[in-house]
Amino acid sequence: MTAAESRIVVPEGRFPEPSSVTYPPELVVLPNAEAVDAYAAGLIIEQIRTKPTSVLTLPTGNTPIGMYGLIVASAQEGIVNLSKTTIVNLDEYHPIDPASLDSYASFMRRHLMDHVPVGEWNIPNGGAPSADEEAQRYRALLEARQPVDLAVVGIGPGTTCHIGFNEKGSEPDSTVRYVTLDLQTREANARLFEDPSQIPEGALTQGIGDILRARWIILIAKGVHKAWGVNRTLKGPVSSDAPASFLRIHPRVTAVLDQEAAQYLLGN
């Protein structure tokens, strides 16, 4: 049996009931980004090649940059095939022009999908006229396409713990919706806009509820400006104050750290 097959799982179509027990996700720490990235794709591709129709929640920003190279560089070198996979981003700016480089469509597209044959991709319209309209039929979408075998979340900048765009005040039964940007996310993320003051008000994201639904979860972080966040996610209270901190009642999430985003836990 390989390790993506004895997992321990969530019941298929059901949320994870918010309570009082949580459980202590396993602990990956690296030396530095580069193995991060190196780790956490080997798990993607390990669950790929277990399973080459898996359903996989992806995340987009500068984290899962070297990762999703690493897939590419596998895919390419026919040591994975991702061809019957299938693909579930997990949010887009709303509003904004699927095709313009600032999109995460057009993210996905530079970093994964202009490299690799991919079984079937999705992700938020963007420039949908109603987000509300988007958000339930992009909520459809991911209801028929349950279970997710594998979701991957990074977390948000400064004290937002966010996953997705579950920004605080998010609660662990929230689907996919439209969300106002944090401040901290909106100033952290302008920066990677050709222009800044462009950044989207909000986006549209799969909920904490959707991301917990998935058999396995693995979040990754790297760098010292995570630091704060991950102390609070995985040591601090389980609440919506910290939206990450709900992946403490899952009963399979693999944290893959850095040492310096690990610098809280390990006591430097």
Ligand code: F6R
The other form holds:
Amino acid sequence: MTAAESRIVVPEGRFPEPSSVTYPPELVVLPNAEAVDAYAAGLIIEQIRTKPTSVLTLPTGNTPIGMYGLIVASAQEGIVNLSKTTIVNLDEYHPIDPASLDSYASFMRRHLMDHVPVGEWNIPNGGAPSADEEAQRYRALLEARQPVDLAVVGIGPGTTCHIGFNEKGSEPDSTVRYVTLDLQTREANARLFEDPSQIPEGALTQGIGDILRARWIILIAKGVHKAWGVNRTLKGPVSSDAPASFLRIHPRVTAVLDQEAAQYLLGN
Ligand code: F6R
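Let's compare: the form predicted on its own is above, so bring in the form predicted together with the named molecule.
Following is the full complex, with the preceding chain placed first.
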């Protein structure tokens, strides 16, 4: 043993396992959904203005639509410029035709890409014949773009507490992979499909481990239908039956919530 090594003394059992170390997320509770859109857009715009070459992980879904609208408006007014920014989307249904209106690729085009120049944009290919091969490709692509500066995530419907499409049972070290969607997720999201019966059974998603590697994570949630999940995520045990609870392992999480989504947290 060298002199340097002999100075390192780690008392056995003294330090907790990494996953048992948790941090309280910064909580921002706002009066309504529009205020969440504006606050979240403001944080993202500030991130890009501070570091134009930022790498961002971004979500789709109902929650971020207003937020994207405000980012587009700011870009069109010259307040922010995404032309050097890299976007690595969280997830995509599989199988799905990327050109169909129901795909998350179409969502991103409709709400962001068609309106502002973005440096680089990546999303899993829902049309890839092999989900596993596409997961492997996207995993390598994400790895090559690390570190992600900011990951923005929404939270799943009902009791799913998913982030990305990491449904119950997802582990904190999970990475990009094919997942089977929870029935609650399929029911909630089928409503958004042109033909609800066409919602795929599965998706490709960044893993919890990928999301946790981001330097900063913003969780956005709006509406009373998210209140149970937000409370379980932020106040319940950190465990894989509420995958979003793993966000509490990360030292820098900002939860931007409207009063409805935060209602069980307030006064606790
Ligand atoms: C979508 C995603 C999902 C959604 C979540 C909430 O890219 O990763 O985790 O953020 O299902 O969806 P909405 O916002 O439609 O309630």
